[in-house]
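Next comes just one chain, in structure tokens: the form predicted alone.
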Amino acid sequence: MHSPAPKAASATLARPVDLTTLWIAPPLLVLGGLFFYPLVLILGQSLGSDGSALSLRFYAQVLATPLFQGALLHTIVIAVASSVGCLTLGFVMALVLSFVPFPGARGIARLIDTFIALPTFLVALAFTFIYGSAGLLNMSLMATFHLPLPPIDFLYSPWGVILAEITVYTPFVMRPLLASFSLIEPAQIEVASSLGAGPWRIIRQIILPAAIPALLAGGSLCLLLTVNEFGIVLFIGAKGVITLPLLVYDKAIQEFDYTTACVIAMVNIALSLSLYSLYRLVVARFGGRNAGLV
């Protein structure tokens, strides 16, 4: 009687292999190639990979610096108060647009869109030609007043960065709030109406609470892309503002000084990875469904 064991084996040698885990090689070529090796350059020059020894002296030394401190606490203030402008003005317009129907709130809605799509300079652009120096608004006002001098000088200020972030970055906000408010039902707040609420209590106490999922995943995603924005803070040059990615392009640009640079681009790395963390977070708590993100 002869055994089975050679034909199982023959078997087994001859089953053909799965070559679908084989479309993964591509992906993650290109993402080694474009993201991960460049990545670990930049983490070996920032621990003094170019001869000496792998060493934390680097950050020590960069982090004590005042130039970094300001760059950090520009950077997180300027952040900070533009996410709370964004949310309290998309809050605002996004109100408005979904329950005061006036003629074309459709199109407005439409067109405040349309900045999700444009880069962030044109609008910095945009307020050099009127709020510069020699801009529309101030040279009608000196031309009116016979002012020697330009009355309004906010935009070289940190002021003007915030207000330059707070218009690109709003519709950020509107759009999750405005599809949060799609799915809020007419009837509740003709209910609540007639049953003589007010339309602040209405906001409060219907309109809000649907609108906290939105205004976390919009909010978050403002902070994370205004920590790392880079354009606007540049083309406006305001006076002693240097945020992070600014100061990562003076020092590897403008002074040869990669260590640095590449020390404060791991910090701002390691900074958009914790709020991007907060925002995929906020996210699943609370479904980008609901927050209006998908």
Partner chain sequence: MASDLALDSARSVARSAREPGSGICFEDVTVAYKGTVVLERFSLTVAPGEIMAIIGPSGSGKTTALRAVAGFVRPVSGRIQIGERDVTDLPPYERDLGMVVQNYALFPHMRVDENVAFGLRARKEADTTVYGRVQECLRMVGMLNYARRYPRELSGGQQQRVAIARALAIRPRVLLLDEPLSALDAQIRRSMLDELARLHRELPALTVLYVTHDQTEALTLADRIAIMRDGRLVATGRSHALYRLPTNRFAAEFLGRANLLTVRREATSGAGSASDGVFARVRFGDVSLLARSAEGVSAGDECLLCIRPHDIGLQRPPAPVNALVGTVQSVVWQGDLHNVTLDLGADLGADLRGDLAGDRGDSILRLVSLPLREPPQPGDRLEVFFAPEDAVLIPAEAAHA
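This structure is a prediction, so every number in the text was calculated from the model and none was measured. Residue numbers count along the first chain shown, from 1. What we label the rigid core is the largest C-alpha set whose atoms superpose within 1.5 Å from one form to the other. Compared with the form predicted together with its partner chain:
- Relative to the superposed rigid core, the position of the CA of Pro186 differs between the two forms by less than 2 Å.
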The other form holds:
Amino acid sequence: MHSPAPKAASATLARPVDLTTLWIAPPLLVLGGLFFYPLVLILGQSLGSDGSALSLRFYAQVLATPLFQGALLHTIVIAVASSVGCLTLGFVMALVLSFVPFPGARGIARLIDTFIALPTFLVALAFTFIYGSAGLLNMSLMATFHLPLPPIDFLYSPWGVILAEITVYTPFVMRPLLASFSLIEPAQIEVASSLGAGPWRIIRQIILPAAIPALLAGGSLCLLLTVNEFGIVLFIGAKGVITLPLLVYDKAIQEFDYTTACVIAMVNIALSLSLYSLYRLVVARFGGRNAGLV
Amino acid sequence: MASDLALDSARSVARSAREPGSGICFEDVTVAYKGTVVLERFSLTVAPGEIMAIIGPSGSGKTTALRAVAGFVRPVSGRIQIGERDVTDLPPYERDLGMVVQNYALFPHMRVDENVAFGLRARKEADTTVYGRVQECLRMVGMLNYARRYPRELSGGQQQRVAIARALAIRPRVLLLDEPLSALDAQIRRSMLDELARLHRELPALTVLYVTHDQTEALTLADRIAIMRDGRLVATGRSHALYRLPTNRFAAEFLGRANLLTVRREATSGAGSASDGVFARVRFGDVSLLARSAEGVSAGDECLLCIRPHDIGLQRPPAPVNALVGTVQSVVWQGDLHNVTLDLGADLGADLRGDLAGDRGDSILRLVSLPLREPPQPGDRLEVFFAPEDAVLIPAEAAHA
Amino acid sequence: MLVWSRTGRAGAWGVLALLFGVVYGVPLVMIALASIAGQWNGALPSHLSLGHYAEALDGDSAAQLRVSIVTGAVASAVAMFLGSWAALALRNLRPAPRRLFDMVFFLPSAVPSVSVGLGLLVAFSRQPLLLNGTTLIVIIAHFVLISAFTYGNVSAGLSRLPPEFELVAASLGARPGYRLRRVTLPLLTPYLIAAFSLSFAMSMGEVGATIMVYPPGWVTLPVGIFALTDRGEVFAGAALTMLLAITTLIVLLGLSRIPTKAVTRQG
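Alongside the form predicted alone that was just displayed, please also present the structure of the form predicted together with its partner chain.
Starting with the chain above, the whole complex follows.
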């Protein structure tokens, strides 16, 4: 009783809708409900959806305040300085670990890597014991030179946050760097030095060019992570150092000003997403998800 | 036309190279890694302008010896000289030598010409000098047309040519070649071997230290060969002499293929031969043979008789001196030659067979001949011949060195 | 080997030791010292004791540690499950939508944690879903923040899996479900464990989103530590931070000891 026509029709119908593609729906729905839906609501609230018409008036208000401008500036300065610091420190340490090896070098590298698993505020807290007003450094200096007041207060300036973030995020740079260094043939370095190149020239002309993809990937990942960093800034708790995430927290939790918090959060998210696109671009251009994280 | 140009440029490199090349001298060099001695009291002198090949199995210390010259490993004791200069304590970049390694190690982010210019730039040579020298060296290895390419765009053989040009560009006093051909396939390896020989003819002042595990490369290229084993120098000599007259069992077996028969030197050398001092009569089972004598083999001693497979003939010569009879085990045709394996065991005296029981292969004789129209069949009995000049005795003590 | 002279090498090692010491060594030592400090009036603490740890283990902090572990374990398990699901399901798509969704699943890692918390607060303080003030909202926050990392780990693992295994399994007559259970998932185990480890560690140290959404009855240890240090109880805070770090490392160590059958010979 089967006529050939319906069979053919069902076959052509089945083609465009491959049912296996629907497997992607459940995780997408979960993420949509728990992540994208809240984001849309933040956007809505920042545009004043609770009131009457949507407008940018809250943006105009918030963006004009010195508090916001200061936070934006701090966020950017801290992120850029920390990333530069991470790249420098990570490059120097990875260089020695890879090219001037010693017994135990791998152990040191692994130890630095485990810092990725530790809470970020651990370093902030540790810093208060070292550089804080009653910390190791100030107390020793006061005792040695008979000073009445703690001489060093950089911990409560952006520099304290920057140093803490360098400590926390350098391992994220070292991962891709160590990986890219391990790909450099030792023979290349040997041949270069037999051709008369000293260590500095080899670093400049052989190692650095090979490390550029890793530096770019690690650097842009660092920028993203430091722009988003919250725990370190919170724990150091310097009065003058307010970043965008901290400002969002202050507005929402301390002042219950959700609309302002949403505006600042949108700016912060926009900044983060553009840095994230930069990172993806770098990784796509230079290959390898070397940082192994995002 | 192209070869004229190449020759020209080679002459100009040779002319401007510091005229008499510098030799290399190892003096009692010992190298140890983490307590393991990998090179033990190694002494060797390479004359200026000479090609010295160091061969040996892997782990024999040959590469360590080269790396010690380059400065990548530091001897725990002993000295290394390049020319008149003691370089033992110099860093690699002050040693003035060129180096070519197995995997070329071209810098992947630099073009061919930048690679070749690298050493000159490191020496801060003027731009005009660099340009001229790069052209010259690339022309010499026939890679001038590839100057703007990146290494990844070249074949293995081309990359190795660039690596050679890069090493020569700095006009080194010494060229170190570390298994330079082993990453290439057989056909390119042969042509590169010819190329290297040509380069050395054009740069006769250049001293070359050539490390390889391949005896053909060593025999083709080297003036002298040093054979290493377990971190020690086992034998050294001019290539031809070392091949014809190996001084110990390891040298005989590692450099080319050798038949080693356990023999006993006869008490009297009164075989009537005129060359008493040079030749000695030995007994192999019931057979009496005549071979080149060697130092350290006295009358009555057990020793080894070394005879190369291609020196054994199937044709009865007018006045046969040495003849052996055996049973054909296998005959393998390889196109341009026949490989024949002969078992001499059945024809040995009973006493010697007993002695040989533990020494596997000692009653087996291999020979190669030009393709035979009617090759022998396995199981055939065959008589073979060799001249006393082609057989050499090796002391038994050295056999167990 | 880059530096050939002994003095040069010693210099390089000296620089490394100095950097490592100042940046990593001293902070670790100081926080460990602070956690056992009785008093700290001079340059270094005095009256060392394990008192802070003892207090930590039988007060509120013990409960907070438990909350952190439960939150981390549940959020990581859910993230691992959904992340693997997403990574496996993506393989059925054509390249273009595949790239798009790949980016979608990575996106949560790019958004600041405080904003994620704010979003949850805004979204679930109203109809249709009122979750504000519940335990669930904390776990959701953690799940959202770590989901990208688990997804990333699993999809990286999948892309490294030689396709031949599944082809061979299919040629031997294994249906998709059987293939997934007997071939793909076992081969993915190392990546699943790595994904779980990373997300658990991140969850244990999470402050930004938690501090936005936590209810009084579900305080994670980092939030508790912040409350303590904010009140000036820094030594107790140091002890709890050490406790948090040690717990995390013990769990990671335990996870790394899980034997996996998928041993790749090449390493």
